[in-house]
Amino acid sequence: MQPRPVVLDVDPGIDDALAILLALASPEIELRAVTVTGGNCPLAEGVRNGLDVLALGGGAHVPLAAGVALPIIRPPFTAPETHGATGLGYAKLPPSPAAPIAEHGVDRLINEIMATPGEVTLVAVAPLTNVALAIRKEPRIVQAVREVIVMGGAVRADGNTTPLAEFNVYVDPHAAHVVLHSGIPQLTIIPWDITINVRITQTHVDRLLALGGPIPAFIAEAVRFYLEFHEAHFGFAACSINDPAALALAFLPDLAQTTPIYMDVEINSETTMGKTVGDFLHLTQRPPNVRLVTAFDNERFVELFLERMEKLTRNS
C-alpha cells in the first residue's frame, strides 16, 4: 500500500514536535510538507523549532513553510508557561542545515492539496489560521482535500486556557469558525477533553532514554518541562501528548470512536470566547459538520508512540 500523503500544520510546541517525530517514524504516511503558524510560540521560533525537529528525526528534506504569524482578528497569544521560553521546554537542538522554503505556508497548503485532489490528509494541530486563510484564498481545497484532522476544542470539559476554551481554538476562534462552517466533507476533530487522557509518564521517558541517542535525549528534556507544567496545573504526574494522537488518526483511524455532530464556536462574547459547542441532542436541527472523537484507545496509542520513537532512534 502506498503511503498516504499528509501535510502537517503546527505551532511547535512540545507536543507538535512529538507529532513531527511520529510522522517521520510512520511508514504509513508520506510527510509532504510542514506548515507553521504562531501559537504555542511566536512564528519565528516555531519555524526554527520545526526545522530543528525535522532534522533531528532525519526529515531535513521535508519542506517547511512559514505561514501566518498572527490570528485573523485577535491579538497574538502564546504559551510559554506550557512549552517554555523557546517552545521546546528545556530542550536545545543543534540548528538544522535546512531553511524554510520561500513559499508562504498558506500557499503551500493550497498547492499540496490541489496538486493531487482527493489524496492529501491535512492534520492541523495549531490554531487554525493557516487553514482558514487557505480556504478563503482557494475555496476549492474544501472539496479537494481527502480529510482534515484537527486537534482542538473542549466539548465536554472545561477549557485549558480559559474556563471554557481550549488553547488552539481560543488563540484564533475566528479561524476555527471559518473551518467549521467551510463544508469540508471529512472533518475529524479530536478535542482536548479526549487528548488530556493520552498521557506519557517519566517511566515512559526512561524507557526511551535506555536506548541512548539524541532523539530520546530531546524527548526527555522537552517532556521534563511538560511534566512539570501538567503536575502544577492539572495535578497528575504525566503529560498529555495531544498532537501526536491527532497525527496517528491519519493512518490508524480505528484508534478512535467518532460521532457525527454539528459543532460551532463562540466568537462574540469575551467571557466565552473560543468555546466549542457540540449539538449532541440535535437541538439546532442542523446537519453534522464534524466527526467528533468521543473515545480514544490511549493505551494502544502510547505503546505505538513509544515503539515508533524506539525505531526512529535505532534507525538514526
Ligand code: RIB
Contents of the next structure:
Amino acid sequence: MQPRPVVLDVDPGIDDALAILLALASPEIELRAVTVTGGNCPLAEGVRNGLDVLALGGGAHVPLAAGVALPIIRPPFTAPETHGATGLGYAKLPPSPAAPIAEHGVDRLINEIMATPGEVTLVAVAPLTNVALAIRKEPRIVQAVREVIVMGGAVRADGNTTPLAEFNVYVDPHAAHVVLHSGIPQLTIIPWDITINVRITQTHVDRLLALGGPIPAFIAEAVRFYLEFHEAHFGFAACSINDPAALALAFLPDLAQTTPIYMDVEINSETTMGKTVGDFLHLTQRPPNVRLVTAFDNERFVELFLERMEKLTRNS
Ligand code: RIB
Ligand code: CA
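The structure above corresponds to the form predicted alone; please provide the structure of the form predicted in complex with ligand RIB.
Let's see the whole complex now, leading with the same chain.
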C-alpha cells in the first residue's frame, strides 16, 4: 500500500518529539515536511528540537520550516514546567547537521497541500497558528487537504492548562476558531479527554533502554522529566503521549471511535477562554464540523509505539 503523505505541525515538546520519531519509524507514513510553531517552547527552541529529533531518527533529510512564533491575538504562553527549559526535558541531543529551510512554515503547509491536492494529511499537534494562517493565506487548502488531524481541546474533560482549556487550543484559541469554522471536510479532533489516557510508564521506557543506543537514551531522558511532571500535576505514575496518538490516526484510523459533532471554542471570556464545546445533543442545530474521537485503543497503540521505537532503534 502506498505510504500516506503527511505534514506534521509541531511545537517540540517531548510528546511532539515522540510523534516525529513515530512518523520516521512508520512505513505507512511519508513524512513530507515538519512545520514548527511556538507553544511548549519558544519557536527558536522548537525549531532546534525538531531538527535534532529528525536527525536522531534518521530523518535529517526531511524539510523542517519555522512557522509563526506567537499566537494570533493572545500573549505568548509556553510550558517549561511540562517540557523543561529546552523543551525536551532532561534530554540532550547532538545538533543536527541540517538547518531549517528558508520557506516559512505557513507557506510550506500551503505548498505541500496544493502540490498534490487530495493527498496530504496534515497532523497538527501544536497551537493551530500555522494552520489557521495557512487557511487565511490560501483558502483553497481547505478543499485540497486530504484530512486534518488535530490533537487539541478538552470537550467533556477538565482542561490541562486552565480548569476548562487544553494547552494547544488555549495558547491560540483564535487559531482554533479559524480551523473549526474553516469548512475542512475531513477534520478529526483527538482531545485531551482521550489522550490523557494514552500513557507510557517507566516500565515501557526500561523496555526500550534494554536495547541500548541513542534513541532509547533520548526517550528515557525526555520522558523522565515528563513522568515527573505528570506525577506532580496529575497524580499518576505515567505520562500522556498525546501527539504520537494523533499521528497514528493518519495510518491506523481504526484505533479510534469517532462521532460527527458540531464543535466550537470560546474566544471572548477570559474565564472560559479556549474551552472547546461539543454539541452532543444537537441543541445548536448546526451541522457537524468535526469528527471527534470518543474512544481510543490505548493498549494497542502503546504496544505499536514501543514496537516502532524498537524497530527504529534496531535499524539506526
Ligand atoms: O495538551 C497537550 C498538547 O499540548 C500536546 O500537543 C503537547 O505537546 C502540547 O503541545
Ligand atoms: Ca504538541
